[in-house]
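In structure tokens, one chain follows: the form predicted on its own.
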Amino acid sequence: MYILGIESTAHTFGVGITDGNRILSNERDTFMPKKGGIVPREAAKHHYRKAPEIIKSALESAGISLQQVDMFAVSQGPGILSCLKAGVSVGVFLSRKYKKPIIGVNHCIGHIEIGRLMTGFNDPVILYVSGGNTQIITYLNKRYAVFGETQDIGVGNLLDRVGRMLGIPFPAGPEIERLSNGGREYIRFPYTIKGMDVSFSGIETYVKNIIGIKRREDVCFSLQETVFSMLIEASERAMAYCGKTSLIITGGVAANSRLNEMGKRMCAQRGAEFRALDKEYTGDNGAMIAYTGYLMMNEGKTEIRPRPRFRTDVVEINYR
């Protein structure tokens, strides 16, 4: 059985294909704004324009045709409305044209399930870190329960906002990581954590006040050390509270090697397990939507519509 998944929640239009056991292809193209952050209308135009090319590339990589696809899966949210509309409309069109079923997938749960598949961890605590989302999650009573989350902006958005202050183009995360390696002075940033919830807006304000005073490398180094320490502290607290013995870090920011190093070290100290995800599956991708669609294939008909505020913890998980 072949499932084709479409991801379009933000800057990336991705298409992945799975047979349920293997990821057969995972193709994508990312909208890169000339300056600033994502412009929703421009990103959506990018998705519509790139959709035929990315779908064709994914099919060729998997060695199948559209006629052989048994089911389509689309990311319904959370995300940017205009971008979500692009992916949903393409998926619905293909479903109707080829008379094949279609299922809607929660984007966040897609990140979780590709993480479980790639690490082999059955019941981990999940640190989900991306542009718009920052959550500490684990499975409980047929749902992915959110034990902690950001109270203002996602960690990826924080990195991009700081990047703009430092003159770093979008996405800023990779360059901030590179610059952090040259840091010599640790700057004491606001460290705002309560239980398993975190807040980043105070750090953003603090950075505004030291731009031009402190070295860029020291700002980047201190930013990573502070923010990632908060996230790993919250994750460790969740592991202790839930009695879980493994950790997955997933989402776009999970590509950061320093964050993975901190997670690995914390787990080693606890006698727990940690495995970093391959960067191909950390950021937004169609493979995670295809695979989660495969897991959900017996859920029955779902209403296919964009859901910009589609929370992780409202989805009933019946396949586990």
Second form
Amino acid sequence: MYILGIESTAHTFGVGITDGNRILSNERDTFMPKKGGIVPREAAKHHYRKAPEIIKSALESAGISLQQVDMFAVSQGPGILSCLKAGVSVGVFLSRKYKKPIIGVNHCIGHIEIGRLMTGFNDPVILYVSGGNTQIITYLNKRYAVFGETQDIGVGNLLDRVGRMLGIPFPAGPEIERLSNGGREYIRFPYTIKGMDVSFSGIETYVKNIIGIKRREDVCFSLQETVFSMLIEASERAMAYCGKTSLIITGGVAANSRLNEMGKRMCAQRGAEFRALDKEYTGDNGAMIAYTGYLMMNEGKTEIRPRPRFRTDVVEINYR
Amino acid sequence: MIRIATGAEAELYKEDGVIIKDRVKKRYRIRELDEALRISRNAREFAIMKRCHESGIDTPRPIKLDIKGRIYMENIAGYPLSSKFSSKNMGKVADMLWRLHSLGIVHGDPTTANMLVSRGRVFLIDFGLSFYSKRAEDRASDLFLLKKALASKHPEQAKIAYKKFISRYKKNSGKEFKPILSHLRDMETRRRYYESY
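With the form predicted on its own done, generate the form predicted in complex with its partner chain in the same format.
Time for the whole complex; same chain goes first.
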């Protein structure tokens, strides 16, 4: 059977198709603001405009037609409301037109499931880091329990905000990574870890005060080292606490090679397993929604509506 | 010297009935950061443990801090609360946490794995993230972390356990409870994706 998944929680509109075992296609287009961050209304407009073309190219590369799709899956949240509305309304329209069932999927669980599929790890701790999300998740008692998370802003959000202070356009992650390679001096930033939770707002304020005094390269270098050390330490705490022996890093920030290197080193030191994910599947994509839709096929029916604050740990998992 | 456990940031050894806690070097962190963190945490943990033990809070007796930064402490024969969880112990946890807070100390990582049950008493361990503070916000952060640790690790009993805990804590803290509670509410609604509607 074929499942078509639609992802539109933030600035990426993605469509993926799966037959349940393999990912047949994974197409996307990302809204790039000319300046500043994501303006919800403009991002949603982009999604509506791009939807037909991306669905078409996803169908083409999977080699099927819309009539052959057996089920639709949409990402319900968490995310930006106006962007979610775009994906959900496109999905609902298609499901009514072709008289096929539709299923709502939690975006974060999509990231987890595609990560498990791609690495082959059965029961890992997942460090999910993106613009808006920073969560340390693991499976426990029919839930993906969130053990650690940010108490204020997401890590990608912090990188973008620092980027803006340094005059780097959105998304700032890749440029910060490039600049950090020229770092020579380590500046001690606030290192805030509370149990398995982290907090980033103190770092933002700190950076605000040293901009223009310290070299850009050193700021980026120290920022990466501090923030990623906090995340890896929190992940390690979760692994020790739950007795899990593998780690997956996913989400947009997982494209950073320094973060992956740290994850690898941490796992090597504790004798745990680590495998870096392909960039194709770390960022937001439609394939993860399609695949999670396939897994959740037999779960109870839920109302299909955007849920901007959809928490990971409220979904009951019966398929594992 | 035999190794008895590997935690998140330290290895525990046992020698002649004494527990030795060794905060190991972390290869993923750069040296400057790693050393600074380990040195400050070792010193703080030892000092706070000593202060707690002298004040009569149930915690292993710290013996010494050697030059290599290893902490020697008394062995407590018991099991972590997380391994055999029972909400019956929550009253004792509340008493202990309030005594700690009234001393001006915040634990920083109050999970059930950091509480040892031994002969009907509950011992608090692992002060690596502890610090001195009397601010209501910091105290609330301890309650918040405990509440989350209960909900994620012991979901079936979390509600009853937390209720038991908080009513006892409220009684202990008296008129200081109100600001702590308001910070706690604030923390819960501030974090991302609080589905209030």
